[in-house]
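Have a look below at one chain only, the form predicted on its own, in structure tokens format.
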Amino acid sequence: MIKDDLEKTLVLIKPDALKNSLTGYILSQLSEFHTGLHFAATKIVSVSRMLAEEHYAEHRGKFFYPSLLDYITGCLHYPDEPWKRRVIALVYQGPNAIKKIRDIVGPTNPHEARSQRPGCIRSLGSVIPVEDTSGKVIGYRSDNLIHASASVIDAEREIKLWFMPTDIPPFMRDYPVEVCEEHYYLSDNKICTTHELDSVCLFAPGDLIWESDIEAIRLHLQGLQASCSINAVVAKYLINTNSDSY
């Protein structure tokens, strides 16, 4: 159980916020002065399709899911400037971190944010129509500038999806870790322990890994059901690499 003073939450500053130069404003709203929280980790991420799909896994099958993936990967806001497609991922830590951040962020829908919490971060967002292949509007997507974890369970899953253990300083890292004892590779979307042509090395002996990741990998190698997919395990280890096929 995470101690109250160590509670963590994931925050993503999304491509629409970056395009509209709202990064400084958002960081100032989330500063230690306002929240009593502090940074535990931060990184600039070129969001792969794999990472996007795992982050929004709960929305698979919904009409706005494809548009949501294009949104978080930056394809919608930077269609002709792929080098600008990125998000800023942060981990905040401190008492009641999840509630404090979500109170400042505001409701998911920017229209509701403006009505219910004027002045919150998401009140500056937009609601965008989603069209089908014929151009017919089939619903709406919220371009709401920022993501914030909704619960302790969500925060752990999301932080482990976006950050490796070594991205977080040791005294701020409270999820169990394990030192790897062998090589693990990704080849054709499968985990293997021997190097194959075009395989990607994920871990090597001595690497520090989330304990839940290594447990999931061992189960997958045995053909057993794990608590998460292989993609959820490996996505973070491919962040900002040249493994474009993933």
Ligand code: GTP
Given for the second form:
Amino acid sequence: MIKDDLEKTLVLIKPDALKNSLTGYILSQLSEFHTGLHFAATKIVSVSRMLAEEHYAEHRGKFFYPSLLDYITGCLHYPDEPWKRRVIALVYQGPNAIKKIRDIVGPTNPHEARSQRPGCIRSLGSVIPVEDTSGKVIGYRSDNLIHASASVIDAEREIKLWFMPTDIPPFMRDYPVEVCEEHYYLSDNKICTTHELDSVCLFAPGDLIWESDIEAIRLHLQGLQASCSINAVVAKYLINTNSDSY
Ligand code: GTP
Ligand code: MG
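Structure of the form predicted in complex with the named molecule, please, following the form predicted on its own?
Below, the chain from earlier opens the complete complex, with every other chain and molecule after it.
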């Protein structure tokens, strides 16, 4: 298999798509028949604040960031039904995967999607006013049903944020991995190598982990600057656990 055949992209079917029962439609639009791409991984995720913040880190500080976190965590569409707050996370693989899926997804803003690319997935989305605490409209939110990675660099960062190496079949995995030789725990938002009361075991000897994750963890342990935050490494290990405080 040549490298181009391994191009991967992360897709998130967002809470508004689940609420409006559009998951089947979206999966059909992204089917192997339509795209020539293959499933490489999938999971149903109850999105923690930590995972949401890391996923949309590039938008930190923008006016729409707080509502974006409420959106992707499902709080906006399921305010009274926390058990329904989910996204479907998928990895697709194949030639030109990123562009192919972004084209079917369409522009970020559903109004623009409808005018510029009628028929794209986001043409079925909504634009919702965002109000401040006094009820004044301070902007508009794009409930656009789906996320898709925008570049090869974004795709690698996002796939490693949502998925562990063992979530992807070995012959579809091309980011470097390493076999862990130590125990690593999360305790009070810090990484440690010995078990403490209330600590969560992240990885144990023999576990297969992303090489970039273990490199980042080693640097954090030494108090040095790493290529990503501790949360960007640990968030995926806390997916669907009860570690809500993280
Ligand atoms: P994603 O696939 O979700 O990352 O969307 P994108 O890559 O098409 O757009 P971008 O990464 O710029 O924005 C991420 C999300 O933030 C979008 O899906 C929107 O929900 C929201 N967003 C982006 N730009 C704006 C904006 O100008 N106003 C508002 N209210 N929301 C925005
Ligand atoms: Mg984006």
